[in-house]
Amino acid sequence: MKNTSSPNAYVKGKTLTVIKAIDVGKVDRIINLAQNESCYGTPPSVSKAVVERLKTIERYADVSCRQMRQAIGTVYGVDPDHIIGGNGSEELLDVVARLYARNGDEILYPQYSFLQFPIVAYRVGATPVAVTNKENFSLDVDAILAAVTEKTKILYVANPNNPTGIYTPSSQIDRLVEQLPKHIVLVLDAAYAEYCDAPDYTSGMEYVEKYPNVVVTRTLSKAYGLAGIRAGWVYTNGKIAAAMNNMRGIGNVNALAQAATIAALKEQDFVKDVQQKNKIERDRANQKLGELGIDVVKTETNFLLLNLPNGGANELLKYLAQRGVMTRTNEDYGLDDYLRITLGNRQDNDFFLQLISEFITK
């Protein structure tokens, strides 16, 4: 008799997808603005270092990352034993996931979050739990402190976040760190630092020698440019470190990323650049779209979220795609509403302005 059973996977299909497919126009050029990367590439050592470490790729690369660690100890004054690498920082999310998490658990986060957290949660079997923020997309202390039960192992908090773009002042972070029970381990994800110059804004790293469940994770996809090679870090106390040091793949970091890793953490002076670069084309463009009326979700990071209600926001997305701009709707966050695009440099910025210009005036 013919089996016409199949597999039962424990993880259903879902449709959350942190890249999204975009349908773009016949056009000469295509300018992706969809995926927050950094548009001013990175400084010419890191491609030598690459092309060097290439001449003997048929070697393993460290598995322990250990000068990829110090150079990252170095730049940012913290203890590299307390550092692990990781195939950018998404990797590392999961490896706490799958070190405190199991089904039956629960793993918290503010809504409209990084689609990454309740993706990690199905993958080891917990339930995602989503806090409501406040108006205007702020993180609710109370509402994450309310929502803890005895299930809960992890909370994940991105700062600044994504897909907003706003950032949670250090005087909430510290009442949350404060009052979050030390047995659930807390997740600042901090993959756009770099770009945050808010006075009162802090990334998190000074919690960890103090308090014993605090795991800041970092990349060098945004502000650094190697998105392409994969390439991020966490920093927490020794015992959470040691945990994930036993859970992370053996040779997690290839050669090239660590060698492009050592080599960007160097160029501090190109990684100033690119943070003022951005800023001064975050305000033009903000400014820009206020004149013409868009409603602008205030960021710091390298992304902006347009509000266009009413089906505007879908409507805007197949007007810039089929003119060769790409950007991303926000409908698997939940914001329907809302339009998501990456600012590019100078001669992309103006273009994409003309074409929202363009569209409100049509």
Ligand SMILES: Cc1ncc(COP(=O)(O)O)c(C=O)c1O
The other form holds:
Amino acid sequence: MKNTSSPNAYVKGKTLTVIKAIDVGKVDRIINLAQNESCYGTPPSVSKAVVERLKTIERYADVSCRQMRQAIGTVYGVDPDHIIGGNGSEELLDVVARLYARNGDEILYPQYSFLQFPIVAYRVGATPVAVTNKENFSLDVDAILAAVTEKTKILYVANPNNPTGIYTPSSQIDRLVEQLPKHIVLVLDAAYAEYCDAPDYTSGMEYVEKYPNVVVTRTLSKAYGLAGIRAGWVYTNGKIAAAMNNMRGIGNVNALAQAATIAALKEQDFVKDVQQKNKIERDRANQKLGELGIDVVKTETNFLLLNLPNGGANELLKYLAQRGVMTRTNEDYGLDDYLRITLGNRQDNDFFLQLISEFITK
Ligand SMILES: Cc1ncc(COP(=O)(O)O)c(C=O)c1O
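Form predicted alone already given; the form predicted together with the ligand follows:
Now the full complex is given, and it begins with the chain already shown.
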């Protein structure tokens, strides 16, 4: 008998997506300020380590990421056995969802936060539940606690947050860690930690060994400049680490990513330099945009969120794209009036600031 049925996917073909097409004008140079990448590259030692490992690329990577985990443990002062490497931190957000949530469960996350949180929920058939923030996008701990039901399995919190750029002070994270029921996994996504210089900021690493349910995710994609090679990691307690280790793909961190990570971690002065340059550029851009009368969310990251109501965000996106500058609108986040711009180097920032000034005064 002829079988005409087609495969039936458990996950819908169309949910949310982070991939967008933007019309770009005919220009000599495209400046990509849409993806929150670093504009400062990596030190030469990183490419050297990658090229060196390429010479024996017929050999598998170390599936246990032993050296990489030791290097992370040394730099961050944590137990390497409680670290899991990832193919970027996004993979690790996904591993947590696959481990702890199923069809019918609920996954909480604050409103206007990283799009991957609902996406990983959809992937496992769980229901993503966005919790309303306070004014100014700040995290509402009480609202989060009130949103917990018997179906809640995971809470994701990005700190600092994407796309708003704001951070949640440690006093609020303290309260959350303390009061969240301990059978719910609390994932603190600290992808932008390196850029945050607020004195009362914490990435949450200090909670990991004290609580049974805390997972901190970190990435080499941002300040370390390794977005394209895919390297991230998790620090959590031994029990969760063992479970995550079983769930992750074997060989999930490829050999080049491991070599690059080990080399990049030795370059802490480089990372400090990136932090400083980013801060200087962030202050400059904030000041200039303020002078232009544009409302910018107070950010602790390498990107800015501009409030441009009445279609202004989309218009500015098009204006910049026609001139080769790629930025990101945020309708998929429910933030139609906002444009997100990643900070570039001084020259690129001067260019986009000049274009915005033209746009405003045209
Ligand atoms: C809040 C947040 N978390 C995690 C990531 C994922 O980073 P990666 O998978 O490159 O480590 C991003 C990337 O933009 C992000 O904005």
